[in-house]
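What follows is one chain in structure tokens, specifically the form predicted in complex with its partner chain.
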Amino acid sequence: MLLPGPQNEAKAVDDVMRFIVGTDLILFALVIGAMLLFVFKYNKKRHPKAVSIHGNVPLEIIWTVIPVLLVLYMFYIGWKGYIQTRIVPKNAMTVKVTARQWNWQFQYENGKQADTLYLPQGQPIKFLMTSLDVIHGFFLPDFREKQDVLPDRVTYLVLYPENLGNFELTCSKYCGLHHALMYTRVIVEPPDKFLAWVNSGVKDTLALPDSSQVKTERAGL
């Protein structure tokens, strides 16, 4: 059911999903089986004379307590997963995404710019974003990631492309007509390659920042 994850981002979001999946698998199983069992059992042929049983104290304490502690947990990894999404590493290469009805538009630090988002393998990527009319949604699907993007703000977003391949962006806020048709690729590309691309047809030459650091960092989080 779940999306082969190429990315960290990725992996601590499926952790998450995993575990909540998990768990809701087992309640459910726990109460339907409950209940199948129960209107099996006691069903009207096979007994006849029911027992009024108005409640158990200790009954009710138990299942107040062990969902309230599931879902406390629930919460801590979640928020664990969400905020690491959110730490902006010190070397991370700022793109600029700019949404209209209904494109996306990027540009990169030394002003390239570009309606489909070539970005470099293994290197942090800090998308600023703003709107020109209505708000729109950034998705990154594969990516598990999504951030709104708004007219007269500007939002962020932080993405590890760690694997090549080509990976799609939409637009996840109905925004109108074509909202549908707000679509464009992510094409993550060995660095030198992405280089070549970045620097062509521009003035300033850009260098991808020092990205060696970014496994530590990741690390001591």
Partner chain sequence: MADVAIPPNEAFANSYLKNHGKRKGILAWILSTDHKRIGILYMVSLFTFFTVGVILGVLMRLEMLVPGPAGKLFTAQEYNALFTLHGVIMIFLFVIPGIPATLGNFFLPIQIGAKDVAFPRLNLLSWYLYVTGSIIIIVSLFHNGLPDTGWTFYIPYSIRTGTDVTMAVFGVFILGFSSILTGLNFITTIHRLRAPGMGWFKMPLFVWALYATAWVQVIATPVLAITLLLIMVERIFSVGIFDPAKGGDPVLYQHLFWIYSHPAVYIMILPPMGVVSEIITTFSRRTVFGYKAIAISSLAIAFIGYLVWGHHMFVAGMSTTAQFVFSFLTFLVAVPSGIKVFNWVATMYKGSIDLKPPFLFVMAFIFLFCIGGLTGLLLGSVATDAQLHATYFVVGHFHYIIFGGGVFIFFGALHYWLPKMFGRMYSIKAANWALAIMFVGFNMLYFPMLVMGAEGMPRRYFAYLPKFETWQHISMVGSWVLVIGLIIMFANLLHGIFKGKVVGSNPWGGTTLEWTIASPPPPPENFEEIPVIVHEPYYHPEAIEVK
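Next block, the form predicted on its own, ref. the form predicted in complex with its partner chain:
Chain only, nothing else included.
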């Protein structure tokens, strides 16, 4: 059973997973059932002389068309969830992510830096990510989101943190001796509490705007 994720896009990933697993179980049952049927129905006692079958056009069409339709549908529902991580809303807050062996560093729009990822609830986030050494993987299991972080290249990911909480961020690529220790926390806070934190210790001219000045707009397909 999949635990509910802290954003609606997590449900899209869960739906794809449930559909694929459910389809696999049904096909597995059909194949095993047909195999057992043929073993008992066409055994040597009932059919001492084997009869060759040279083809069945309707059956061949069925077992070609149905798998194609299933794969296309899997692609479609998977694409619907994936595209939400690529469309950047106009009001998205940018967070720069720097990965190195073996830690994460986050920089906010006003210059604030931290090694723990703090996010405001309900605010779309655009992560701009790069690595200082090897390939890392920006993996948020609770959000069902993952993106490669590459040296000498900037990749991006869009996140919609809709539920408050304390979540895990880890590296999904084996990146060296202490790979298992490359993790940190993602803390989703109410907007006012987040603004108090992110604006602390920075100049007033660089302070991020109050949440009342920002309207959350979700990008649609």
